[in-house]
Each structure stands twice: as structure tokens, then as C-alpha cells.
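This document opens with one chain alone, in C-alpha cells, the form predicted on its own.
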Amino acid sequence: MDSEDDMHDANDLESLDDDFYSGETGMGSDDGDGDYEFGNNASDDSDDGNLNRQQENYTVLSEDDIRQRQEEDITRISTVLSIERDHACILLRHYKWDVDKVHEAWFANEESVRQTVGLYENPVARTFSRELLCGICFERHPCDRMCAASCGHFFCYSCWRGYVSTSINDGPGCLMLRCPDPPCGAIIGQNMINLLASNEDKEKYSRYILRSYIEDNITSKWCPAPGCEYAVDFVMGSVNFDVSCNCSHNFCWNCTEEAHRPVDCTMVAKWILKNSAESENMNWILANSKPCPKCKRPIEKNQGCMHITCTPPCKFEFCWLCLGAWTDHGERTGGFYACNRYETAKQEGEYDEAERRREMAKNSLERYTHYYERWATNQSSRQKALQDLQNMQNVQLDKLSDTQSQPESQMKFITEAWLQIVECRRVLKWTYAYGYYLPENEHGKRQFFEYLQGEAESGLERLHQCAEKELQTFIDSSGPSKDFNDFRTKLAGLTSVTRNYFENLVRALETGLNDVGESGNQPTCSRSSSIKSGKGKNGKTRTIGGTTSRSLDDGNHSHWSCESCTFANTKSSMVCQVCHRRR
């Protein structure tokens, strides 16, 4: 019977969901060896070491930084190939800040690198007079007035202050200055700028240097942020492309958009052009609108009778149904609210085209509309979120520990929880583009998507609540209270319990739900080894698309998941850590 089929597969669901809590489902870890994790991981020490491990793929870099960085890798070039620091400088940029590039080539052929960085070794020999002919502005100046880059042409100091002015307010293109003669490739350095430019334009080039390092190094990008001067160096070749500035920002190394996983930077370029462009436009229009027969212009009817009037200068009377001259109708054709003639050429078929295009261009809007609409809400809720945390740590937190008789940093554990939140409420957003574009005829991933999403949104709103609500009961209270231990345990619990399912939920959803294939409709496991037999919460073996699954309960384990709140408790314990309940 049908019935008996469906709750076959919402027992299915739930017992692939309690696995995946747990940490049975096999949907592969980054090294392809083991299970994703959900038991009880939430000990300090390795709480500490993951976020080693997060922090390990790139360094946050302030302005000092940078150009103690920059500083460090002229003097190693200047000591190795014993040049001077300015052209080192300038090999150094020519060559993108890469130090092995620039060892590699000069040591290849250092003839052809200075020819073409336009490192001259020896200038031009001139022979002196006491004066020498300016070729920018065909004068002759004394000998002291002149100057020369190291290709030995002269030109006076005023034609080269102009020149070197002008290129500096042009823009970055100036640390790559040519001599102004034109058949001349010598390269002018950081050395002759401060002899000839204005302090202005010495502090611009002085910029110019500094961000060309970030600019230009393919391992390192400024933080995308508005005002924000860090710069990220990243480790190339990681998998993982989240980046978290010393600002607070949270962006996307790759791409520079704001984080995004699960999904990747191809997904969210086109949800961020969809969002953006006016194809949704059209589908409202083509849904909600009609043209107008002689003018052509699109006309929404919300309410009224049948007779349609265009706008001026049109002023053409229709009706809506049929799109007919209204003068052809009357009582004879249905009177104000029905057109007989629309209807007979519905039977014979002569709107069918059209109407199929309205009805897929309105299911299309509808569906986009579903998703938009939720990814946005969810977008709404981490910025009130952030403002929230921004409260608690500002006033709440001095307020609560007065109340609590407790140092502040006892209440580390609050600012955890809504960190936490804040980054839930981003992953659960991006997961809303995930499933706008998860394929329609995939059903059982679209069907273990879902019902994954549900109990991330689930999850999510107890911990918001333990943290809002709960904890709003204590920092009104008039004293200390016996049960802010007990609410400490709970609310880190759920901390830890949160961020445990959300980051097994990222990592299953960017392998593509790999591990759930297509049998019947129903999510099976496509790994049999990775989801074992065993008893479920009423003693008996259940199954998913054929294949056996165990949950926590089952004695090889060494935890048990409370049906509460999820939470992954010792085998020891009779009565949940978090909520309380018992097993």
C-alpha cells in the first residue's frame, strides 16, 4: 500500500538522519579514509587543534607585515645576487614578488634579465661639457641640473620632475617607469623617485610598492572588505578556501565573495547573477502580465472585470481573455466577467502555447521566489545575529557576570554559542543555493537533502534559543543562580553538538551528496561497508534501500544519541549531558 510505503521511507529518512548525527554514514572525510565524525569531540584540546588546522592554510597580514615581509625578500635578493637594494626592488616586482623566479632567472642569464628588467650595468659614456642640451625641452642647462637614469641619457631636473609627477598620479604604472627617451628600456628605480618626486608623490610610490606585493603575488589578496587594510597570504593547493580577516570578515580566498560552503565559487557566481539580473524580471512578467494587442506593452490585472483599457496614448479597450478589440464583445460573448469566444478557442487548443509559457514561467518564478525568498530571511538572521553578539559582548556580558558573581572570562562560553550561530546561519543560507540548484530528477538526494536541511534548521533554532531566551532569564535575574552551572553545560553542549552536524553537513553536501544514490525514490547508501546492521530505537533492524544501518544505541559503541537534542553521550551515562533527559 502506498502508506506502508511512505512511512517505509520516512523511517528510512530518520534512520539515515540519526547516523548521520552520529557520524555512521559513510559519506567520505577530505582523505577518503574514514567517517564523518558526530560523536561527543567537544574537548578543548581539540576544539584547539581544529582550529589550527583551519588556521594553518593562510596568515592574516597587517600593513607591518607586509612590508617586513617585502623588506626581508629585497634584502635576500640584494644579498645573494650582490645588487644594489633598489634593483632588487625592482626585480622582485617584475618578476611578481616570487624569489625563486627571480634566483632562477638571473642565474640562468643575467645578461638577459637586465636587459630585459632594463638593469643597465654600465651607463652610457658621455663626454661632459658645462652644459648638455635637455631633449624633452630642447635647452641647455649646466651639468648640475642634469640628471640620468642608468642608460646615461640626460634631461634637466624639471622636465624629469614633470615627468615623474605625471606617471605617479597615473597610477600603479609607475614602478614600472621607462626612460623618457623613446628608443630607451632602462627601468627607473625607487632610488631616483626620491631624488626627484615630491614628498606626496614619494608617500604614493611608497604605497604603490607596498601594494604591489599583495597585488601582484599570486598567493597573497587584500581582504575584500569595505575599509579593511589586511591582506591574506594563502597556502595554494588547499582545499579549504574560507578565510576569516582579523576584521571580522568572512570571505572566500578563491573568488573574494563572502564565504560560501558548501557551495562553490562557480554556484554562487550564478546565484549571485541570477539574483542580479533581469531574467526573474521577465519570468514575473511573463507570468503576471499580458501584452497589450496594439501596443505591446505588458499590463497586470489584479482585480476587476474582463474589460482591459491600455494606458495613454494607447487607450486601447480589449479583453483580457480572449486579447480581442473590446467593441467585438458584449452580453452576447459572456458580458463583463466571461468571454465565450476565449472559451472555445481553449477547446480547440489555440492557447495552449501561451499558456504553457505563462504556467512555466510562473512555476519557474515560484520556485526561484521559494528559495531566494529563505536564502535572504536566512541572510536577515546572521546580520541580527552578528548585532547580537556585538550587544553580548559589549553590555550583556559585564551585566551577566555582576549578576553571576562570575570573571568574564567564565563566559567564553556564551560568545562561542553565538559565534557558532552566526556561522550556522551562513552555511544554512548558502544551502538554500545548493538546493535551488540540485538537480530536480535527483529525488532521493533532493529527498535526504531536505530532510538533512530541516534538522540543520532544527538544531539551529534550539542552540538561537538556549542563547536568546534562556540566557536573557539570567542576566535578569536579581543574584547569583544555582542552575547557571547546569545552563553552562547545556548551552555548550548544544554548541558543540551544533557545530558538529553543520560541519559534517558541509562536507557531505560538497561532495554531492555522493553517498546517497537513486533506488525508488528512497536515499540509499552506495557504500554497503559504511552503513552497518544493527537494532534501532525499538530493538529492530531497519534498513536503507536494502542496506543495514546501525545507530548509536548499538553496544559496539562507545556513545548514545539522545533523541532530544542529539547530543552524543558516554555509553556510562543513563541520562543526557545536555538536555537531561533520560536514555
Contents of the next structure:
Amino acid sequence: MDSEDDMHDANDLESLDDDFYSGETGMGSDDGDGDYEFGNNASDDSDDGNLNRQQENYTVLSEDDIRQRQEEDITRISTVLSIERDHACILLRHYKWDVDKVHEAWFANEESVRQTVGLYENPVARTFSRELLCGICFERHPCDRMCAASCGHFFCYSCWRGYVSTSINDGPGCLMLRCPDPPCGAIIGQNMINLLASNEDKEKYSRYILRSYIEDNITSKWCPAPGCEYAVDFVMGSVNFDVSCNCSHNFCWNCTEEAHRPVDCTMVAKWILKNSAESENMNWILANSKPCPKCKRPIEKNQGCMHITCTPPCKFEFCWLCLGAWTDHGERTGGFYACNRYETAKQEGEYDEAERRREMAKNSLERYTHYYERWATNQSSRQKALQDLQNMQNVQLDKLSDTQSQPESQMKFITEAWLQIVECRRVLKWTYAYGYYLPENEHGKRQFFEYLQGEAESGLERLHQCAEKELQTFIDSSGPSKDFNDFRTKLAGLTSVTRNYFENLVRALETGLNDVGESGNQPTCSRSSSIKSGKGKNGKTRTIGGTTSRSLDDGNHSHWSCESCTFANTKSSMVCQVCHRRR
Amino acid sequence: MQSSRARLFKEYKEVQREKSADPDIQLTCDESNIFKWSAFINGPSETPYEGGVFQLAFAIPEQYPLLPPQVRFLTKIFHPNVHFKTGEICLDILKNAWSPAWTLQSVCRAIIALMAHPEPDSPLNCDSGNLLRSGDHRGYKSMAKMYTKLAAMPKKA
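Structure of the form predicted in complex with the partner chain (previous: the form predicted on its own):
Whole complex next, starting from this chain.
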């Protein structure tokens, strides 16, 4: 085992020059098979290729686009089936706007389609008298003041108006409105609505038809962003669900949550549910309880003195105020019931908050908090970056092109860098949900994941630094700087390098880090020394390679993870040291 | 308001004219308020409700007949689709399947049909629905019959 480790370490050293970030160099494929490779075809994915691929699998539709498409579909059906447009629209609505399905069903059995949809060719009821009894108000009316749907059941105009308006104001169900005669299923189409409804109701009705085109159609959905009126039409069968609406909202077409690659929809749903359920719980626990200093179980103090005795089996006696052992308390500390140790200690700076947090890191709530805090921080960083991007586009670029006397079209690389930062923050955010659900006992994967995540963070920091601080010097400078072109090369390079790194990261996480075996086949990754130098960091790579297999062995043989609190207990103990649950 | 009153008046006259048309239904209108009606219906034969007389109360909305009347049992009844305490009825034509061409008379007919053919899958009275759903028809019948005897039949002197 040790010798193999050494071999990998050697590989690491050799492959240091290979560029893990860029993906455009040879990715160290000539190295030993112990090397980890991010997608072999990475070099084929040029930036443009990526963009095109994303553009292909969905279309963003504005309200006009929707109307146009809807009109086109109706025209197609009405020409092919040689029926009225009104009827074509009814048929399409019934078959959820699937043109092929309408064709198929109609030509298979026209009569049965007419029956189910309620489009009758011949009236069921025929009347020849000049005056008829309206079935709603039970008054007799002359025929010219009455009308009927395709079935021929006549009702007077005033009753029809009431019927139609009640239905339209009752919601989108009015699209399936049928003849008021109870057993009759004749459908009421838009022509009849236009004849009978008020202008306001007509407007509502045509809105429902428009909505139905998006909502009933299985290939399209509204953009979930508040106030956004665009819809997205998706090419079914595409693997990548992430879509970007024209309102700049990115979301997952499958679950309509915000875009969440590399995490899948189920995990996102779990995480969001957990956040909503847990955050309330956690707030309550944090506000109303303190963990027992010995066994870390949260304790609520609902009454009584400061002398707390933890429940068995812990039975630790401590002071609620300073969380110190009760045995240390006495007259010296200001009396049993008025502990001032906490206050004095805080003043002297002895009370190390961080120390306490480290102690409790094994606590499951702490674990969740750890990931949640980072998830939320990246979330807010992303919002900030979005604002910065807007500020950049609206104000700064203008200024910059003045000071550097370069056209604004030459400043596109800056916008791209900021867009990349926004995207990276989003990916990074979701890696924390990923990390939370990555099984604790897969030490190899965990370590590798944390390493990748750490590298991603520092890569992004570098880009952010460059796009924010270094750029600022050029904005503030009084005249054109000759370094500006170097800066352009640098920032564009960093953007592309970071983009590649994150794309590789996403791909690796989506495949479940499968390249990390449970055996000695541990990951090694190298990074470009041109981008990041410093022996300390390189040394870290080796350490990670080396410790991975060792900790794997530990995980397999000398520890077991508690099912309830996930604490790693030594093999010899049969009861969890932290929560006292039996193995 | 005016049209609903006119329509209810038509129904009232129709009921007066054909009083004996359906012997199982006695529909009457509150003399002082045309929007309040009540009905006595006979439990359908060959059901546990046979022999019982059940009273219904109708509250009629101003938008009638565009909106359905609100109907509930005043007589206690053990039936999957009738709330045991309030007498509320779960029937599609009284909710979303309402059509303005229905009349109070036809609502009564629909309720009689519902008594003969309960829908245990959308129960308002879960105990009754569960008996039927678990296939205990005998249990359901005897419960329903007991309540018919207790509540819907004239007390023997």
C-alpha cells in the first residue's frame, strides 16, 4: 500500500505541469492509471460549442411568440382537417396542444373524437317552432332571441350570458364549458364566447387560452421568476435541464427551482425542504437552548436556578451561565446563583467562541449549519456579484472606456468575467448541498470532493480579485495605461481557466465522483504552476493523495459511524460516545 | 336577483301543478321567503333507508340558477356522502357539475339516487365510507337501518 502511495505521489510531481484548470492541455493522460481525469474530451468543448449546445435544447418565448405559435398550430389543424379554426382550437386544447396527437386521433376515428370532445356535426335536438322554452329561466322566447351550441339545445341570450360569465369568472375551467343541458356534452368554443361575453370576460377567456398553450403543453413552462412573462419551450429528452430565461433568471426546467447543476432535482428538493424545516427548528434551538458542555445535547432551560444537571446517562452538572463544571463554582465565583465567570472571562478574552464551535463540530446540527451557512453565503455573494455586474455594465464600463480610450465593444471580456463569477457562485453554492449529502463514510470521495471544492473557491477568489481590485486601478487611473492589454489577456485567461475548471467540476460531481475508487485507486490532481505557485500548496496535493488511502483504511476497519448523529466511534465501543445510541 | 326570483316562482308553480307527479318527493317553499325551500323525500326501496322520510333544507343563492342551491339533510342519516353532524351533502351536481338547467325537483331526484348508490370513495362520513370500502355491507346496512329507524320513522306510541 505504502509503495503504491509513493508511486502516486511521484505521479503528482510529474503531472504538476499539466493544467487541471484549463482542460485544454493534455490532462496528463500519459501518466499512470492512478491519475484522475476530468472528461477526456474536455479539449473539444470550446466555449462556443458549449453555448450552442445550451441554446439548442430550449427556446424562450415571449407573449407574441406564444400567440404566433398558437396561431400556427391552429392553422395547421384547421387546414389539414378542413374544420373551422374555432373547432381546431377546441381539438388542440383537448389534446394538450399536441398537433400530432390530434392528427392521429382524428384520422383513426373522427366520430369518436367528435363525441368525446363534444363537437357534434348534427344537432341532437331539432326544433321548428317559432317560439321556444328556455331551459334555464323557463320563459318562452322567440327563436331569434335564443341560440344553441352544436347540439341544438336552445337557451335565451340573457341566460347564456349569465352562464358564460359565471363560468369565466370561475377560472380556467371555462375552457371546457359545455352546453347547460345536463346530459349534453356539446363544447362551447371561443366564437360563442365572443358572441355572449362582456369585453372584460372575453379578454380573460383569451388569456386562459394563451395560458393553456403553455400550461397544458408538456414541452413548455412559464418562467418561475416573479413578474416574468416569458415561457420556455424545452426539447424533450435533453439531459441538461438548466435553462436561462430572457429575464436573466436561470432555472431548472424539470423542477422549476433555480438552476442547480451539479446537484440533481431530488437532492435540491430534499435540501430546500430541509432548509425550511430545519431553519425554524434551528432558530428555535439556538435561541432557546444551550448544548450540554459534555455530551452536546441541546438543553432548554425553562425554569429554576443556574445549576443544571444533564439528563442521564450524562448527568454532568454545570452552570447555565458559563457552561463550566458546577464543581468549580462557589463563593469565589460570586455565589452559586450569580455566576460572573462568564462576564469576566469574556472581558479577558479567555472565552474562545471558536474553540467551542470546534468542540461541537461533530454534532449533527452543527454539521448541517456548516453546510447551510456556506450555501447561504455563496447565495448572497452571488446576489452581490449580480449587482456588481449590473453596476459594471451601467456605469463602470463607460468610465473605463473613457480613461483607457478604448471602445466599449472591447470591454466585453469584463462582462464575461463577471458573468462567470455569478455562475461560479451558483455552482459553488450547490456543491455545499452536495457535500452535505455526500455519505460521511466515503472518506475517499469526501476528501477529494473537499479538495476540489477548496480549489474551486481559491480559483474563483483569484478571478474575483482580478475582476474587482485590479480592474479598479485601471478605472481610477487618469489616462490610458499600457498595462491594460496585459490585464485584458490576464482576465480573459483567468475567466476561461475558471470556466473550464467549473465545467469539469460540475461534470465530475454529476457522475458522482465515480473515478474515486474505494480501494487504493485514490485521486490525484494537478494544477498549473503558472496559475498557482507556492510549494506549500503543491505539498498539500501530495498529502491529500497520501492520506486518502490511509483514512479509507481507517473508515473500513477501525471506526463505525453512528446512524443517528454520524459521529465516528472507535470499533471497540458498542454505544455511540456522543448520543449514546446503540450500534 | 330578479331573474332568480322569477325562475324560482316558475319552479314553485310547476311544483304546485304537478304535486303528485313524483310521490317520493314533497317540495315546499317557505311562504315568506322564496329563497328558502324544504323537501321531504322517501328513502328508496331495497335500501337501508326504505320506509324512512328524510327532510332536506335548501338555501338558494341570489345568482340561482347560475350557482347551485345549498342543500343539507335535516334528518340524521348514516350515509358515506352525508356529513353525520351537519347533514352536508357531497354530490358533484351540487358543486362543480352544476348546470342551470337543473331544478330543485331534479336535485331531489339526484339525492334519492345518491342514497341508493353511495360513493364510498369520496366520503364525508368516514366511518360509513370505511365500512363499505372494507366490504362490510352488512355492517353498513345495519348501521344505516338503525339510524333510519331512530331518526326518519315516526315514533311508535
